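Heads up, the chain below is alone and in the form predicted alone; it's given as structure tokens.
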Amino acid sequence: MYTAHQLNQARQLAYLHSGIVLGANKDIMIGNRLDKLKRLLDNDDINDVLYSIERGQDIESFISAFTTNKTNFFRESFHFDDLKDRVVKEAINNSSGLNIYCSASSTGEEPYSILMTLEYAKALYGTPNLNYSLLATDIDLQVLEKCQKGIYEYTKVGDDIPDWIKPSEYFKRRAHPEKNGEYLVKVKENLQKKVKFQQFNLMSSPYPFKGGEFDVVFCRNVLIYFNQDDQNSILKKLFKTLRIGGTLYLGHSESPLGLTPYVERCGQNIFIKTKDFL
């Protein structure tokens, strides 16, 4: 059991280093995350662990223990349908490329789903020369390492991927090193080369991107971990990086908040930027 003081220390450190808000009803979860942190640091003295974090040590381990990385391939698949059916088609009709930002990559399922969608659409529309770029960021270095390896459980991939995607075109299957008769899949190198992964904290200010740099921004199921003021701040900074006419995808329980006057809804949590805010 952890004391109220230790739990509050963890709350304050989580907000300080990531912007994540952990309410009074999250004590059990905080305790579980502190258990994980002790294992990561191989240190059972929680007071010593928290003191080291307060001194600026082991921050990456703390972030890894306290961030949530729940995701899967083609989560909220209607966004990928829209990307395929509308966004790519418009880019082709306008003879333009696509510059896409995935702002919370987690373990990589979302950015690789974006890439598979783009590659499928290129073949569907007969436009193999369509240019696009994809930047995917996350605050957690450990999940970014998983992104870069691109290795996933075969059964999970099979369950999540829609019928219009052929996994064999994008993954190589390999035997599981620890479980006989089971398999892992690895993203093919030609697909991996099409995404750039890097660490970034959405609470940073200012953002290192140009105004109107992106045609598409994915910011899904991450705002829910911030308070409303910080959600608004993040959305405004992301919005500046999106060109007018560009598309913002939000998670199923998220909203554009203060951006509502500057966007047009184009489907379930799909928003098109109509103008810049002052």
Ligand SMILES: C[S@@+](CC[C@H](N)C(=O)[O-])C[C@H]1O[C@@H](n2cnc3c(N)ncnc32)[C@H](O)[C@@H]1O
The other form holds:
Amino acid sequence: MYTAHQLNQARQLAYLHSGIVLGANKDIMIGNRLDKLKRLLDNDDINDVLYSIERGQDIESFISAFTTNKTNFFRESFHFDDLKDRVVKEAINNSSGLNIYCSASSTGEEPYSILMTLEYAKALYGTPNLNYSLLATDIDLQVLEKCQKGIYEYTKVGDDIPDWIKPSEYFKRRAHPEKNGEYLVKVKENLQKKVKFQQFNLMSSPYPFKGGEFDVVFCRNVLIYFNQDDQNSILKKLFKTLRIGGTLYLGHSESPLGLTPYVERCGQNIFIKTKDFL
Ligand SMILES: C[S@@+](CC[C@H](N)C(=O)[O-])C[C@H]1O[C@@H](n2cnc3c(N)ncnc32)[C@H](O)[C@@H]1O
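What's the form predicted in complex with this ligand like, now that we've got the form predicted alone?
Complete assembly follows, chain above in first position.
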């Protein structure tokens, strides 16, 4: 349906605007993404669409069409166990707060899982005054809008939520406006106001964060979309923002690559920064 030239144009634009690499075996996927882009822009003429992207127009729609936003609440739940059982405990023992950065938040399930974990841990350890901040960023404005709304289908919330989380403490339930007998849940406002959502492209340079600003960085299931040089460069920039002793969580098929000599592994894709990158 699309010519090799159109597919390659899309490939180059995806790399230029997001760093996402779409290999030679991804023609079908690129075709589906171009279909989505045409729908988003309400324009059936693909040459016209690609021409406008090349001139720097409709970039946000292009990014939304080309990002993969798959996520869910408490995905790779052992990271949230570690946050609760080790990281929060350490912060309490050191009488320090926690600054947390979630670097590819997608539609919000990951940052809200972090918040639920922190709130649960505060109650568990009897430390209601534990201070924390959470910054959650993504390149895709459409998913950030969904983060801000904090509304999810009830059926998609339940599956991976650990036993120790009681959803009713964090969500309000309301009838689904379109699906009879089904529910939506909305994150409660007191939780929602504890996270700051912001657009950020991990490919940008330099990062607008201070060295050692964060105690915890989540960078999960996003590096896989970049080539190895870009993965290394993103990891290095993220690592700079992490304090020594801070924790880096990576996705299940991601690795710390060039950071390996500067971290200690303390669990499944959990890394503690032992020294600064030279
Ligand atoms: C598969 S989701 C992962 C979401 C979540 N971290 C998780 O593990 O469930 C990947 C996210 O990375 C975002 N992304 C892709 N390229 C990016 C970039 N250059 N900068 C920031 N975010 C990016 C996408 O928009 C998408 O929401």
